[in-house]
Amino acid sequence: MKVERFENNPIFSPSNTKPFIEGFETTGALNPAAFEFDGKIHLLLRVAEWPLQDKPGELKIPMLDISTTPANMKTMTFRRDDPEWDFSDRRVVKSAKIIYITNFSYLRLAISSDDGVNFTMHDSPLLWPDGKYESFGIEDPRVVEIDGEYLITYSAISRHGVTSNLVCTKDWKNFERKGVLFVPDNKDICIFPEKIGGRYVCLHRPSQSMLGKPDIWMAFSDDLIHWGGHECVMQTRPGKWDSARIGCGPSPIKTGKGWLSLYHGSDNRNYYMGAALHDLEDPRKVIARSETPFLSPEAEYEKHGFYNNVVFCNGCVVRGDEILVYYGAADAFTAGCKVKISEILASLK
């Protein structure tokens, strides 16, 4: 299969996202969700920033205060030598008791040109986190728009674990936002972009517990809030490219073989990029999948960053056979690639 990386790549990247928050610095920008608006694609990206690290042998985390109105960043300081706290993964630092974020995430706005490739980003917050569900910031949004509504949907962070939320436009300027979707631990929420039997559909990713591991499951919604039919529809596979976990990609595209989902999976080196084919009128009937990933950390942007080995896809934009596929690099960069769908759908088995 031929996939074709943008000649720009990374679009997005540290060095070129200036930070918002006073005394921080850019850390990635990455995940964008993408759409079409006004005859301009656009990116819905995840902005993250830390504070200045400033001192050897510390830490430096942030977190939103709720207490106060309006809501206020803090940081907490960590010393790395400390025995209590657990610093191998960049991401996060942990104890037995609790998991912090290293990063405060939100998301911001990017235009296109009209080739698809070449963005301005705004220089400030389009979404930013609100209340207790959303404190420790939010992360990875899918845009779908069904009936000239645009549909958000993103993971939100905080001490209470990842919730997955809602937030409604039509013109993106106002926002409605509709609260939690699904209770921790639950990401990864694309919606189908029509109903299917008269109700909406989507993929949701609830995260490892004691048995099982991350898989794939779906559910329905007559209102777009109150989700239930809950499935499992996609599992882990031994010995494969998604044995370690997989998680939903943009909301899928429908052909005349049945719905095209792109999805990530991880054997826990690294992250890939593969897709399915749902059937059209069961949705949870899953026909094909990919044997081998379709996109896998190749490029130096995609090896190395804030998480080494990483492609990470959650929007992509149709034009005709061919998908413009934005997706993350190495948790720091966005990035796009061009492949056609009809070489997605011969490959699948």
Given for the second form:
Number of protein chains: 2
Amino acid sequence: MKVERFENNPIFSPSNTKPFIEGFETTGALNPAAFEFDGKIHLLLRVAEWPLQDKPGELKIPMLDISTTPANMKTMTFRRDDPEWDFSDRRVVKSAKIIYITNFSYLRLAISSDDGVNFTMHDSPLLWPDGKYESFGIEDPRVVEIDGEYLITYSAISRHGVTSNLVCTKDWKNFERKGVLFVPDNKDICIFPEKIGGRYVCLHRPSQSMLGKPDIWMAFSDDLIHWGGHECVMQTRPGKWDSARIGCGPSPIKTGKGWLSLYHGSDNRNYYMGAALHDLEDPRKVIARSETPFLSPEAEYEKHGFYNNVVFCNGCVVRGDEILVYYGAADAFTAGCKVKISEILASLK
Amino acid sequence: MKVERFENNPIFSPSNTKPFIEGFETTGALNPAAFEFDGKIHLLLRVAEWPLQDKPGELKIPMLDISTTPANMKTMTFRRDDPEWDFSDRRVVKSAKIIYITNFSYLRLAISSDDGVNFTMHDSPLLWPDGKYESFGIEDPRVVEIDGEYLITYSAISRHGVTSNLVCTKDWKNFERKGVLFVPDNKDICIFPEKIGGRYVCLHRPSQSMLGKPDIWMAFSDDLIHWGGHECVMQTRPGKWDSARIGCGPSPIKTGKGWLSLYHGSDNRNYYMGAALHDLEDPRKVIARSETPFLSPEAEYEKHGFYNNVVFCNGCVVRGDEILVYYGAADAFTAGCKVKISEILASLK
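Requested next: the structure of the form predicted in complex with another copy of the chain (the form predicted on its own having been shown above).
Every component of the complex follows; first up is the chain already shown.
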């Protein structure tokens, strides 16, 4: 399958993304949702920042104090030689008892000046973490338009765990927060772009104990707030690229053969992107899946960044048979590529 | 506060509970739901069985093969000196990669011949695990009657994780399975006995990553199937009896001062029972909680069993100011005690 990476990749990087928080530096401009509004392709990126790391041997992490209004950004400092703390995964600091997130993420908008290849990013956040379920940041949005309303789902991180929350907007100026859709830990919510059988449908990715692995579930709703009818529709596959964990990508794409959903998988070495085909009328039925990923970390910006060897897509735009795939690379960059729907469909088994 | 344990405790034990599965022995008759039907107090117990452990140095565990219809109960044998496996918690066998449940649980009915102190248990299961979300067993039911219908929620264990499922019945002969209400891992669902503000309300206990601890959440529903409006309403409290984990007990009791909910807490040494008071009109508001538990593992059958030092209540029956509290003891027994609502209410802070 031909995957045409953009020539200007990475589109965004920490170095071309000015930090917003005073005294902080950007560690990532990544994992964008993608949508069309006002005739232009928009990206809603997760921007990640952490305190300027000005002392070797120390790690400073963000700590939003939500006990005050407005919430006050503080920092917390660890000595890297402190044996109580494990610094091996740059995304977190952990001890035997507790885990901290090293980066603080919020959502920022970028608008394309052309056909979805060149973008200009706003300097200020569009959505800033709000309330007790978002005190460690908000991440990895998905955007879908249904009947003129844009639904933004994203992961909210706090001491309450990882919830999946919903915000709605019609004009990208006024936003209505709809609260927690899925309770801890649950990530990677994507809502189908139309009702099926009269109901809203979504894919979600609950986390579970060691009994199983992170798999993809489906749920149904009449009002976007109350969800039920949960079914596990896709599991990890031993020995394959998606053996360790999977999670849904952007809102699925309607094709003549079924709903095409892009999803990420990991084999504990790399994060890859593959696809699945769901039955048009009963999307719980998964008809086919990628035997091999269509996108693997191969480019330098996919292999080396904040967390290496990751491609992670939660936003795309369809142009006829072509998908403009926007994706996070190495947990630091935003990149883009073009793939053909027909070629993805032909590759599924 | 006066807690009057039944004189005939434990009401049920592995030794007076005949195993149902051929070649198995009973390890527990515990954690009963309690309800009134046909003028009698009923218990819906979790009965746990495992294969006869006939060879020292080995552990045999149940393994329901759901690839056949009817599902076929097989066993799996571990050598206790195998260094790959950790046998330190009798409830599970675990390696670095996977966890198995050592017991297979299903639900059995017991009916009181008097005022809720003496019970006779049926020999056969009332509810037997069914389908892919229940292949490791079903556990810890709660029963609540709303408008003549009995709602049974319980934990379903499988390689998909721990889900919370719903079964409904009006006559305790015909049962309607309503599927998964809450996705992995989520336990300890109790539904309030009446609608509040026109909606069904429940407490639930999602599990989360190391970011936080197992806390109690509340959700709302119009139809008992689709749930939303999730709020974390009670958290663990450092330094107290409920510092490590909490989970809801039986369906809350309506009092003049608010909804009284019994809940279990653990400090990683013992499991205790305490109580909380929720606002009558907005039960998300928790007005008061037990500073100390009203029930702690003190009796021999609470301190020594399959998993020691546990009292765990998911069923009670109200008689005026008195609550008949039925509870699992040491993960092996069913016991009962009487407490006064007025005394619990007076103890809350």
